[in-house]
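In structure tokens, one chain follows: the form predicted on its own.
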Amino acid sequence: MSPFYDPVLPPLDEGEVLRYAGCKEADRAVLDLLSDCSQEALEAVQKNACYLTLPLEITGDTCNFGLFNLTSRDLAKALSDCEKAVVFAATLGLGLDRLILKYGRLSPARALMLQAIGAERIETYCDLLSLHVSAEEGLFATRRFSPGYGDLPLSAQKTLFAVLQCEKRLGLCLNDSLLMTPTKSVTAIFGLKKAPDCRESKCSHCTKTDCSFRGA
């Protein structure tokens, strides 16, 4: 199992935060709210992540990672031409969840902005992790592919949790509905290949066409 990955994150991408918050046009009040929430949110973040680099063999729609198999046409397509695969889990910890819960009762607008900041931070964290692992391996990373994405069933969460020992290593829990606690957490797989991926849309493998973030 890999060591924990705990980099220094870059400053907030405020444009991304506003996108996650559903703000197409931000007035001064919204920008002030974002600024006011940022420090409180960032102080609450307690990030942690672990990962495994695994062999990869694809036969039809079945991806064999050595320790486990997953059958998904979309995942097999995303990992085609890859030499290895990386399975990982990342979380921002419970502190941000507690803040969101607190302000959900006191100030829904603030809770929404905190949710958006959390979404931007966990995505940034995952991006850095994929760059870190690809540099270690001397290969290029593909886009991340999570359970519930495309035709990969959400039930694949159970497999990733077992392989990564998420509860023991990260304090990351999975409930009966296959939702994670802390909520600002990600489990995913990405491939490692000799040539860089084309930077296609993050949404290109997803069949959920009514998503408000489609095309991002």
The other form holds:
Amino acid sequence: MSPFYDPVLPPLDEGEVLRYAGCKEADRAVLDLLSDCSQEALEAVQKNACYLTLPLEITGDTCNFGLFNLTSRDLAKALSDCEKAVVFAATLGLGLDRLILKYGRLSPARALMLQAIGAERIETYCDLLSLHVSAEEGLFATRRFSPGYGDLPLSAQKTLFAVLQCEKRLGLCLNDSLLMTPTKSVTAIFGLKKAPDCRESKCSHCTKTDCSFRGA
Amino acid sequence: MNFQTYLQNHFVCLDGGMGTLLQARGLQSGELPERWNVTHPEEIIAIQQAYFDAGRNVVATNTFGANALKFGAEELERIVMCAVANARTAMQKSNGTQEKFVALDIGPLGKLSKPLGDLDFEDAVSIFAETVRLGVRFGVDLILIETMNDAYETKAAVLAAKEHCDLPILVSNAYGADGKLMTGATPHAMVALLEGLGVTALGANCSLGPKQLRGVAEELLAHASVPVLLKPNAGLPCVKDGCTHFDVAPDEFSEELYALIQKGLRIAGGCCGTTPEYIRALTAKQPECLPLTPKTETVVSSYSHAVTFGDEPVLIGERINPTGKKRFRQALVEGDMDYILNEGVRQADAGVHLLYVNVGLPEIDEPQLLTQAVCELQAVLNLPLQIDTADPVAMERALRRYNGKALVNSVNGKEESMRAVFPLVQKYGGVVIALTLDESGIPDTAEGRVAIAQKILDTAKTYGIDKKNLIFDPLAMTVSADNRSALVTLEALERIGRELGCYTSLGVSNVSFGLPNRDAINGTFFALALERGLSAAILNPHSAEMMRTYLSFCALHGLDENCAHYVEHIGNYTLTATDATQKAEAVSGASDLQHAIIKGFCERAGSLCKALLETVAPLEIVQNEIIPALNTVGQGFEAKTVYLPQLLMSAEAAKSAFEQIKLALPQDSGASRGTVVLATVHGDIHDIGKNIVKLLLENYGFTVIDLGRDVPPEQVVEAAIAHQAPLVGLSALMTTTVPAMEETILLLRKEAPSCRVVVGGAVLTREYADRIGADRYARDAMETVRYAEEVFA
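Swap state to the form predicted together with the partner chain from the form predicted on its own:
Now the complete complex, all chains and molecules, led by this one.
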């Protein structure tokens, strides 16, 4: 059974939150909204994550993780040269979904900000988990790869859910379109390798080329 | 002996884990264990026989996930048939001499209930019902609903069982380390819900070991009148050499459970990681159980918590109610749920403990609207609801969908009323407000009202409704019509408490009907009633007078330690302060309103607009203040000097100004620029973008029919035709849901060819939009507004 990982997260990165909220310059009113929302959001968060470190063998486009296989050229490429692989699921819990649902009806500005705070928190959580597991193994983590990225179909969610027992362990559910609830949840795979990846911008892998925040 | 009879006088020992034992016998990861009933019956029988041999009274069938979501009808039938046969065979083969029973095991469906998830409540009831019908047909002795981590899904399962059999129903929930269900319910709230539904026994299983579940078990024991059950895991899992182990050994497990049996636990077993060895020591001890102690607390609940009557006065917010409120009636007729939600949230923020809900209007479909209001309120607010309707059909539908134990408004001493209401309470649970009137009207003496209360109590008893589930309303009548009416009410109130031992509630503000400055008399009457023992009051929590009375009463009655609550809140209710701010706002000028909207000051925009309306015509304010402000912000957004959060804050400020305009305008005279239907497409649950577009469109004068999220194509088409909407807006966030968008467009083209379609959402691009046949791709909310202006030009 996969161990849990539930550390204390570092303080909220307000710059990142504003970026997710589509705000390049924040005035007093926006900053007030942010601080108001972050208090409410952080009280609602009930995070938890679990992960498994697995052996990895790549044959052609097929990644064999011992317990299961996934066939995807892009995943095989992302995991090339890795010693092992890690599958994990992380969630911020239903409390935040409830808040977003509430303010989606009553105050879209607040809902937007809560959504952005959730995005920042879950990303931070996943980053921390990568660091933790790679340190445990004495290796370096690659970037995360989730079902739906590149040619890895979203249906791979079902496999990850079964392997990690996401329903039972974390209370995650998949709906008919394979979207997760709580919505602020991530399932992903990353590799562990002996040398770090050269630092590349997160944006270079994203296909949304008209994003106003796109980096070089 | 049947199970029910056995349970009355005996400690009952349930079985233990199944999954880990099946894996040890070769069940592969990813293989569905329920299929083993058919393919490996000998393995299932061996495990279950071992449990019976170890002295367990109840073995559950291997049907945890046997439901119509996972299996086709034929396979499901075969699985349940074999599962029951296997357990029966195990029972016959066992040499154990104890009483033995077979329970139909029912686990969660693995999907989350709407609105947070996509599992419809009635669908869940039907899916559970299918399994129950099969189990009953193949001959189980009782139903065991277990490992449920959501109160709403638990309710669906219990209703399915109640509606399809008369067998005993045991319900066990999975609590997390915080002592609550995943969706937030406390053990106390679950006791209220489940006893209301009439289950045979209730308790907890899975997720944690016996030590960690002790607190949950104690809370259940403190509140439950029915037997409590506990099936913990064998402690917490740890991974050793790649294998999972649990950290509690059989003896320790037995000892923990034995300690709880001393406190009243009557049914025990094990869950994950436990084997027949666990609690063998316990069964060897042949523990005797304590007698059951019926609890007398009067309690209602929401999805998250219970509210108990009697300790402190309970405040019930009265504002969700169309009586005498023009704006509210308009919202109901238009189906404007956001307005109703907003009334709910404002009262919750004002500190009420319960929300009163009444949506009765002659021109609306009350069963439909009441159910919708209840569902929407319970999705965003965690306060228990007092559901008020005179229509038994509306009451039944609302109670069925209510996620908790409701306060039911109301029954009275008329035969007809009791015949209509009591069966609903008997089936769905609830505390009923009982009005002390009958066929001959409202007695004008306290004796008369107490006598009716007694009659209602006696009749309730014949329906199996205990007196703890009745709260009496001795009826506050206006003192302007009869100057002794308040005295009669107060006397009846006190006597019902003293002579019948029941709690009381009043719609306090009725007392001042027809009088000027009603708050003054309401506040004093409230204080008098509290002093005579009033348990709950339906009131306006925005009335400073009422809240001052409440805070003062609690402080004076030893209910507010160190007067802390009083000190913290009384400042909000200082009359002079509110007067002063209103005056200050009244003198401020017009340009201030524009400024407030541009800066996104929501409350200020509302109050400035209200003040301005005293001297300026409503439409003039719209033309000269609100629209110019919106234009400034909208153009700023298009020029990228104003960003999304600011745009939205301004839009919300404009909306609160518009609210004041609506109040000032005669109904239906607000000229709409046209009707737009909005929806997030089928399968997609992300609706923030759609909500943003809605807000902006409304700001710019369009009428929006918001169909919500996860909307099937047929529903979009239906709405477009019904509202004759020239424009439909569709949103999708995920690549996987874009096909649903395409399907919706195709159906619109066929059924409503004149309708234009604008699409948006994170994964969409102009090319993508063209490919699926949309008329326009809108990059953001402002682009949608501009396109709507084009369409409606």
